[in-house]
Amino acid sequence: MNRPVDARLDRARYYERIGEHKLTPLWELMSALVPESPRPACVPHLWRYRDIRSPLLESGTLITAREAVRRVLILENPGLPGSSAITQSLYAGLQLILPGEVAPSHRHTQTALRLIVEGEGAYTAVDGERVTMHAGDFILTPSWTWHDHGNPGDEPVVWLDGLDIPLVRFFDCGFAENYPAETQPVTRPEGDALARFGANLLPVDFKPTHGASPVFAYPFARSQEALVRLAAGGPPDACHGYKMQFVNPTTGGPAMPTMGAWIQRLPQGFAGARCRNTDGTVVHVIEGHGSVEIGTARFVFVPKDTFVIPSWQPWRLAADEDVYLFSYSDRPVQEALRIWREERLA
């Protein structure tokens, strides 16, 4: 009669004994370690730029870009408090640089991307080449490349930072190094990388130095034009509208080894089908008004808002007018490991 109770007591005593040897029974944890489907702690959320802009500008009165090294407000997922993460593997933040400021040069193991949100005239320098920032431009900083930012213009400039910080932290392989001077020497004219690698051609003596795209700046004007031309060629995808991936022209693969990045256009009146995928995705609204349903949540978005879609959560997009979205995720890593999955839902 008492055997089930005795069995539980026997097991509890057994677990206590083996715990002294730093052992844990798999059978008690199997469903959590190997679930039937993803159970992300990350939750859907939308950051409204109109709510963030004022405290972001206020930070410029409290600390300089030089003091902060990078003056950023982190977009931390409500389901991942204290993690400095927007998804389990990705980081996001909004960076501010004021007129006359320089964010000093450094390099790190983590790969970074920038999507320019507001303002013009600032620059990013990557391994000796500067690029002037314009709203909607996509700029990447490959792992272990020197980079600094400056604003010789007359208005504040804000951009979205995306990094693989949580992923690098998971592997315990984060390193950083400061450049001996505040800015690195400019050794190539602006536009050099785009001229060398942005026309489906490669210099005859090209040899890759890292796994990321040598085109480190993708102007929004060119991306927008490509999407408009794509739309003229046929109907939109039922889930994604017109969507294109930023690629490394030397390989045809993703622009960065650890983070994929996309640009998409939703035509006015678009009502997308439901879809889900295993890569938790950060989405930034460049232009246009619309809405997104993620699981049971629904968010109305406007330009400059940012939202996150957790892994395997059903989502659906809708556009009140022409909408342009930028997004990034860890899909390249998942595809390399052969674990990425997408499903289109009825």
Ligand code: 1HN
Contents of the next structure:
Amino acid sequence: MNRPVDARLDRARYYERIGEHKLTPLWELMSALVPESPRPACVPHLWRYRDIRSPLLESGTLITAREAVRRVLILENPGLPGSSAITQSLYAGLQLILPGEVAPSHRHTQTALRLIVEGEGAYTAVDGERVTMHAGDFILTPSWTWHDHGNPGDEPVVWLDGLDIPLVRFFDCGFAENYPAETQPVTRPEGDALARFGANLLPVDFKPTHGASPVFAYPFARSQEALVRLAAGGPPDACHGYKMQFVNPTTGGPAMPTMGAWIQRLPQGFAGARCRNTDGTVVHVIEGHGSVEIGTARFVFVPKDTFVIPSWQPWRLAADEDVYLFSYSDRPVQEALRIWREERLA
Ligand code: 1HN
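Alongside the form predicted alone that was just displayed, please also present the structure of the form predicted together with this ligand.
What follows is the entire complex, opening with the chain shown before.
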């Protein structure tokens, strides 16, 4: 039998030789490839809107929405430098549109969602219908739908964009094209989708055509009313408070096939239990002051802040006053693949 040093040298030379044939030994990589539990490169982080707002508005002096196509500052996870990703599978950015601007129409296979952060008077158009944006509204742009934004109002409008860009890149199935005109024609009156699909009713001969919800805008006022009413029906969940998922009313499933989205209310004084789940999650604070512990990190949050919880890191939420949180993750994908896990901790 060789001495251990010789064995190490023999192996190193062997690895070099097989490397020339594009071969690598599994036995050196086994635990990294198949860890006992998730080891995300993604780290917990909180972006303070107080720090972002002024550079974001400054971007409006440097480039127009037309030239930028989308004038966005990407929220890049410090653990994933150069990736333009906030988690391994998801993208997040803050988009600015100034009064009088148009962000030209295009479509792509990546699904997008928006959570309106500040400002009134801008619209987004999806497949021929425009919707006016209000702070806290949740809006989605299903895969391969034409979409453009405009701001005929008189104040800057900012929203959080969430896209499944890293996921689509992982599958190498990204396609995109520009609409032949700057804005797509308006073919349906504002409110049409909500009237057809958002009143616990469906058109008489409705047959689903694509996976995403035909209700492409979920007003905050409606969600908030539901969350407030829920308090009369029982106590909040120990981890989540009062938490609801945005659904596709034609299927009862998630509003988008690749991204789940939620809105939750933590009543004033809420001190949540610890929990962990395998879907790395982006959380945006719509209203209220509170705090979150993520692994060994602790962040105090205020309205318009955004934070990220990596896969399988224990988290715990607390609310100093009534808090409303919006969140999104790749949970629908993990659930479809039967690999999603959640654990409630002591
Ligand atoms: C996009 O189309 C939007 O439509 C926002 O507002 C962000 C990031 C990458 C690629 C396309 C939008 C985007 C994007």
